[in-house]
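So this first bit is one chain, no partners, the form predicted on its own, shown in structure tokens.
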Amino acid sequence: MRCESKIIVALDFPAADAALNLAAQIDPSRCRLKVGKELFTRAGPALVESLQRLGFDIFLDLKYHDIPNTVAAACRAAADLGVWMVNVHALGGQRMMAAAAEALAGVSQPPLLIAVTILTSMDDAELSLIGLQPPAAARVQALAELAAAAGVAGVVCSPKEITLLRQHLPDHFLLVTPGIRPLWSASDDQKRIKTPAAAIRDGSNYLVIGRPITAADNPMSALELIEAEIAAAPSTSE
């Protein structure tokens, strides 16, 4: 049986042995995990099967952003890992995502498809730098609704993002949350952030959190900490 938690825990580690340690002081019927960049390209395929072993869904976050055939590619070799969720940029264009679905509806046992649609860091300064015009909330609308019309199952956005795109996008789409920061951490580098109960409320459907937990002394703490403002607060999809 699958994990039910709304709440992934961001493995941004530099090295296996910290992944696998903070794994192990917490409990994988209480969350997932999510894998990086930084964090698959030292430790690769290897720690995610270690994780699974250890009974952990996982979201494997490598924003596959390349030409059709090779983002499809990669989306098959995650599913032959047997992650439970990955993503591609929503920037890499309506016909890299559709290829991307379409080689995982052919998976006996796909993952979920996710598009990344403007980095939670990025303000609309930023956005106007690399010559896209804000404000940042137009630019994940009109990425979600791409990213919607290609078959993915849904994106990761802001908390600021939730509401509206909620009021364009179905039911069943999903929204993936990263910049969610309790009212007892800090903001970090993260620009639009949203606490847990307020993001569930507004709608979201996972919430990506990283170092409220991993930095804590006590990470199950932490996680039950948040599990408590989850409870709280009543969402508005599932």
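I have the form predicted on its own already, so could you send the form predicted together with ligand C5P?
Since only the chain itself is given, any partners or molecules it might have are not part of what comes next.
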């Protein structure tokens, strides 16, 4: 059965054991899982395959950023691994993103290709230091438009950027948003947050949620609470 959930649980764990332990406590028909740089560097494709055998769709969050040929080959490797979603850095440029999109277009059952625009950890001063003109929101919008033109299916964005991007990008362009916190959960180190219901209402397609679920005493109960909150929210997206 194909998972229909908008929730992607971020598996920010240092080793496979902890990731598999969390996966065993949640239902693969009710969420997807995100495997990022730390966990992948430690546990590799074998862990991704183990999680897929449990029935989970995997977002491989490795943010590829290299010359077009290398990124295209990495995307094909991710497709061979069978992941559901993969991402690249929009700052790699239009040719790099188009090469990734073309590589995946030649694959049966390709993963969704998503771009990262400006990292939310960067403020305007830091943007200037790398030669990018602030404000960040303008750069985010321009890079998202470039990604769409290159054939990328969507972007990762802050929940505070959803409204802006929904105004300027086609309806089918996917918005994947971390920085999500239910009212009942600690904000941790996230600063610019929205609730799951508000993010969906504004037009997010997928919510990346880590600690509110992974650090909960009962992760499945936390997931169910978030599902209920989303179900009660009017949705503007598929």
